[in-house]
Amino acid sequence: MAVTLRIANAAGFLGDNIDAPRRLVEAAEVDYLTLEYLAELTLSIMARQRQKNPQLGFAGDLINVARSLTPALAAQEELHLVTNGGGLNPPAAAAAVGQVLVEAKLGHVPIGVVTGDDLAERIDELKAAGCPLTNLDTDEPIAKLEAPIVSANAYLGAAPIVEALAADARVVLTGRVADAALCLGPAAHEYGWSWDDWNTLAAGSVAGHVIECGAQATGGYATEWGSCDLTDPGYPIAEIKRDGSCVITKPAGSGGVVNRRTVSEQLVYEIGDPTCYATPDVVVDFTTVELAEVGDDRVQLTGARGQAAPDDYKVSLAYADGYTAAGQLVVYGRDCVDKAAAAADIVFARLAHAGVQFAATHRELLGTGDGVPGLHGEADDARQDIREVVLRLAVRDPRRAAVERFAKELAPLITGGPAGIAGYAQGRPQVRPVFAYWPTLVPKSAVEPRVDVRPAADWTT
């Protein structure tokens, strides 16, 4: 291994730029390419996919991405791929990716699969064992939840990734692991870091946190977004030293930018208390991290401090909470604000006449400040100067039939509502199930991560 370990990330969510992984490994040599696909809602969607087809439930983009990476995997023997794209079904993901590798004559490449995070079928067992699975937001115990549970996944740490890599896996497919673990795992494996070396683990987790959202560290979503070319932003690379210090950069010649501001903005993204960012591997203090620009598109991070890891895993649990639908129309004219408000009243009045009420309704006049409530102020006369708005209506209810009836009430406005309505070519709103979030904790002693490493060809049989 080189003196400096190069770990890149080319996906920050499921739906990110599908060409970014290939373009990154073509433009720069890295030791590890990570792909971060999972969010709380993503797991619930995957659960529904798996219910319909037992061979689904993983990141569908992963198949095409793996296919695009086969030339690099063949040519660069040191290149490894680590991703949580296994979702709710890592073995099925391994079978699909394995088939891609076999077709590319890479059937010998070892694939490691990490499971054990999926707790959906173990909730009754955990409750019987005395785990309250208390909602972290409401303090309610899981015993009060009567709705069907859709998914429940513990955020595993980096240790099972290290175990897979130690067994010579070149591709590691996990379920739910902490985002930063995708980077920390390879670094801990390569450098042999101890699991109680809290400062070094914190440094590796900081590097993982900075690159986990992909192009957000290289100019995307930045406050000064106009100062760089985001047509083809380079995705981030963390150059990590043995002591955990690192430099964040991107492929030479790529778009975007890496500077103190872009890295700082990503550093404080979704961390809560900056002095106490809890991961499964370490509790990180972000306030001790020092950033310095050490060259063009190069920012060095040093000084991370850590404390002992928590005794619990965070669990992302989702449950079924009825149905929803949302639709929108464009309303034109000098009186468009009043017309849009009247159109909304008409829709709900007609539904009331039909005997349909809802558990929750929502209306927005996008373009008047409703997207960011209070932005203009209630007395802002500028609302009256608007010449077009987007009327967006949404409902939620336990009864699918009620939501389906709502979906049929927007189209009649076209000929039976105020003049100046357009934007209806998309058809009726789609009725979708609602998944509500139940954040909770489970003792680490109740969860057993499992690792299985086999040649790609073996996963396909």
Contents of the next structure:
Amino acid sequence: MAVTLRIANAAGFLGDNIDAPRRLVEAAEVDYLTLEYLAELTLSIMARQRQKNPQLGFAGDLINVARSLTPALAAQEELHLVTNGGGLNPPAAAAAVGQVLVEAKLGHVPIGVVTGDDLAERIDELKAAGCPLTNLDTDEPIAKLEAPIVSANAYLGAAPIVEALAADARVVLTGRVADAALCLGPAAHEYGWSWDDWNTLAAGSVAGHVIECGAQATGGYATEWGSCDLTDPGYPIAEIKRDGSCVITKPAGSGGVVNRRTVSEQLVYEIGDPTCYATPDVVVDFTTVELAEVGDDRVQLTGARGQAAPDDYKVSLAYADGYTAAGQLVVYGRDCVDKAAAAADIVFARLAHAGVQFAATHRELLGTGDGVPGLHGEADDARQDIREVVLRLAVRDPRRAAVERFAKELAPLITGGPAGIAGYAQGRPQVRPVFAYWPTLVPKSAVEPRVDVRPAADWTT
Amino acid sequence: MPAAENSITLRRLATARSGDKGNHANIGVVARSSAAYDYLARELTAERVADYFVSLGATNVVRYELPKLWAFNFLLENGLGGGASQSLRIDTQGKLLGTAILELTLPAPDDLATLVGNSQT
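Given the form predicted on its own above, I would also like to look at the protein as it appears in the form predicted in complex with the partner chain.
Whole complex next, starting from this chain.
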């Protein structure tokens, strides 16, 4: 590591730009490249994948991304890769990534695997041990939950990542960890931060929070989207000092922009109560953070304060909650709004005639402002001028058969609805399972993070 | 719709970004200047935001203040129709709400030029 630790993040979710990680390490030398792949829903989807094939259940993009990074891993000795792309099956991810490294003659590179977050098989044991697993949103006791549990994962902290790095891992693959831990772990390892140095841990977590969504810190999704070139936004780099303060920047010559505005918008992104943003390692107070532009595409963050970490891990538990489907068609013409509304009525009337009702239905006339339901109101005069809308219908029901019946009722509009409707080439809407959430807590003492570091070649067997 | 003469859209004074926290919508609003922050601290109340987004069916709206960042964070509790997994809306995660809140109209301040600062819009 040079004088200042450089941690970049080049994936903000599973589905993010697959070239971004390679482009980042080609454009900038960093000590750590992190890849954040796990939104709340992602592990439930991975659970279904693993059910079908025990070698799946991790971030599939990781294989090609790892392959694209092998030249940099070979050439840049300082470069480490830390990702939660292990998903629900970090050992399987290690086998796949290990194979990629072996093929690139990097079979000696140590891969660290972090597990222990997956509690799905331990729910009965935890209940028997007196863990209430109360729903944090509704206060309901776990006894009320009768539906099958799809996945249950504790948000682990930065400590197991530090442990893997201390054992010389150059690639760390985790399951569920707090997003900020992907950045805090490497920083705590490099600087030897103490686990009760709350302000420093808070600062490292703030850096992690700013970069965890990738290009959202560097001009992506910015309100003033026209102020920079977003064709190839540089993904964010946090230059972190020993005291935890950092400068957010991006590779020289890349697109996008880093300024007060892009960083501020990301600082307040999805943080809930900013005075007590809880992570497994520290409770962060975002209201203490000070921000300064200190150069072109350089924003400094200082002053973060934190409080003692909670005694519990947050657990994201998902259970099966029926089925859903959504479909859409384009409706054209000067009376398109009325026609689309009529077409929706026809669909649901036909379903009612067929004896099919749903637990929930939803109609959107996209193009009229329905992306935010009800905000513009039905009486908006501007609707008369609309020449085209997308009719989108969605349903949800416990019975798969009912949702499948809905999926067959859109296409008949093409020949048996009003004129000026098209867009059926994509076929019938897909019926998908619904996963509902039961956010809860488990005492840290009930969870044992495990760390296993072995050469890449050893993971492939 | 253009704002009336004695009113102003929030877009003039702030930018925004939104997302989800389970079934709660989370809307961050960043003022364009320190003076704009002070003005919004008075005018962009939780009540006003709750009225504006009444159609979302949120059960409660909370405003958090981050004066050092010239920012506010609004939490629209249970405002996402079930959240990422269960909502039937096209915008399951409330990503559009940041753009939507910028069209909220407020009484025009006396010293608009100062409040808008040197921003591009």
